[in-house]
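The data below hold one chain only, encoded as structure tokens and taken in the form predicted alone.
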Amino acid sequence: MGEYYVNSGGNDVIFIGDCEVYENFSPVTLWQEYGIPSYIRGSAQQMIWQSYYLLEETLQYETPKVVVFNVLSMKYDTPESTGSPTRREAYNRMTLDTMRWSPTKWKAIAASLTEEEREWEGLLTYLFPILRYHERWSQLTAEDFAYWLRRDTVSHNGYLMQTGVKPMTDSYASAPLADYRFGENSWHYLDKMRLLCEEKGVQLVLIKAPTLYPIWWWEWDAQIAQYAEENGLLYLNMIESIEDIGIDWNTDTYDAGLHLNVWGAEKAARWLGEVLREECNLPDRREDAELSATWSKKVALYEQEKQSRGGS
């Protein structure tokens, strides 16, 4: 998530969701293919009251042409919503401690507190993590330090590399649902959302990422379609062109079909990218000298890796 701050401005398309946009799109391959400069600032597990927020912080660096939002998170409405506490506070804790402060961080992790967690003040330990950690000193090793005042860059442009091959063998199944609505909290978030993005002049986009699990019900996918048929947005469930995007279940996941890897992710953005080149009339930058030269080393820093780590 801190790595946004030294990558922003001049990003015509910002990604904003859960792992399913930092684990399955390719900025690299955007630029390469179409001369879409683009970030995802994606973290694990991210709720969507935090991706507005983090919305809200990035026009303030920044006003790209598109935002893409990854809509599974709709299904959480509540903070309570998300897990056991333990797993909660984990997943707040990635995406809302390196963000930068503002009083945009501080209304995100206010609306991301459970109940529990405002009883024994848990704002006051976002705000200062060293009251949460602070027993921790016994049990500091020399990774701690070596982390202190550097850390190594993890990510390209926000997508983080997979290159290992786990085939999925099994279709994914679940029990049916009570109730399918989303409710009233997502939806509110979802309204701020496009409402912000009326207001900055930029185009919203929503997507369903095509991964197989969590299991993307029917009846959710009515709801975004119906949302985004009434307010004027596109809507991409990427699930319905898994075919088109190419995607082999044999190759192109690390995990069995929960994510993509990089060659599923790079053929996720070659689809997404034509789709956005053409809905959302995007020019093609590979002209422009300097942002040429800026994703030149770019490119190469994350073919390294790829090469390094096996791919091809």
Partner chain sequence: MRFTSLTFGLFAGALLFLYYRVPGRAQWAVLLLGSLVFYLSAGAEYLPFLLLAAATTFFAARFMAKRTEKAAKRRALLLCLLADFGLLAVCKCAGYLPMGISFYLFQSAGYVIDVYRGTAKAEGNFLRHALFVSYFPQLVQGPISRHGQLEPQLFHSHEYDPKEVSFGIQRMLWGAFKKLVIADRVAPAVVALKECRGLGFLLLTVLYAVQIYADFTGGIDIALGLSRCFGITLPENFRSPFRAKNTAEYWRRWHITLGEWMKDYIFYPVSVSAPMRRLSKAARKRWPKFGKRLPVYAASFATWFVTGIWHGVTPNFLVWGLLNCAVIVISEELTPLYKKFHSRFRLKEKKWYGGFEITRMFLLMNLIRACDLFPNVGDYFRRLGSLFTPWTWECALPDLGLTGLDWAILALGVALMLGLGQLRDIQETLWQRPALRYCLLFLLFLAVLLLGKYGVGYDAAAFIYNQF
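Moving from the form predicted alone to the form predicted together with its partner chain:
Chain only, nothing else included.
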């Protein structure tokens, strides 16, 4: 997430959302296949209110043509509904600690904490993370120093490369829900996201990434489809297009269908790039010499990592 600040600017597409965006779409493929420069501002279990403020922050750095938002996080209505306090804090920090200081960050923090966590000194630990991690030094391992000394970025324009393969063997099932309606707060932030995009002249595209779990209930899908229709938005439920995309659950996932590996992410990007080019009229920017030079370096790094980690 924090790597965005050195890569900001010049992107036609910005992805916003949870792990279903930062592991399922390869920006390098979008560039290579369609000349679409893009960046993924994704983080683990990113909540919709965090997505909104990340979008608000991103639009202070650049104005893309398209913002792609993965709608899975609509299922969480409030910070209280996102799990145990420990788990929630861990995920919150993955998003919030990486944001630069700004009023937007402050608003993102305030929106992400439960009433109980919004205690003054708790808030301060988000602004001054050392107050939270002051004893981290006692748990340092060699791996910490490996990242500390590393000069290259960990992600490829926000994409976290996975090269493992773990086929999906069983289909997933979940107990039916008592209530499938998305909460008011989720709709509130989706509305805010839509209005902000309208204000900035950015096209908002809603997607549901092509993964099998967590289950994307048809009742949820129907609500998003209706919202998209009512507001003139493009909504792509990529689960329905898994065959078109060409995902093979024996080879294209590293965790049995929860997320895609690099081969799956390239297929998903290829499919999405085609749709975005046609539906959003995105130009092919490969003729732009300066942009091409920048991206050729990114492509080289991407290919190098892919090869070194056993990809081809």
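Each form is matched to the other, and the largest set of C-alpha atoms that superpose within 1.5 Å is called the rigid core. The model shown is predicted, which means the values in this text are computed figures rather than measured ones. Positions refer to the first chain, counted from 1.
- After superposing the rigid core, the Cα of Glu135 is displaced by 2 Å or more between the two forms.
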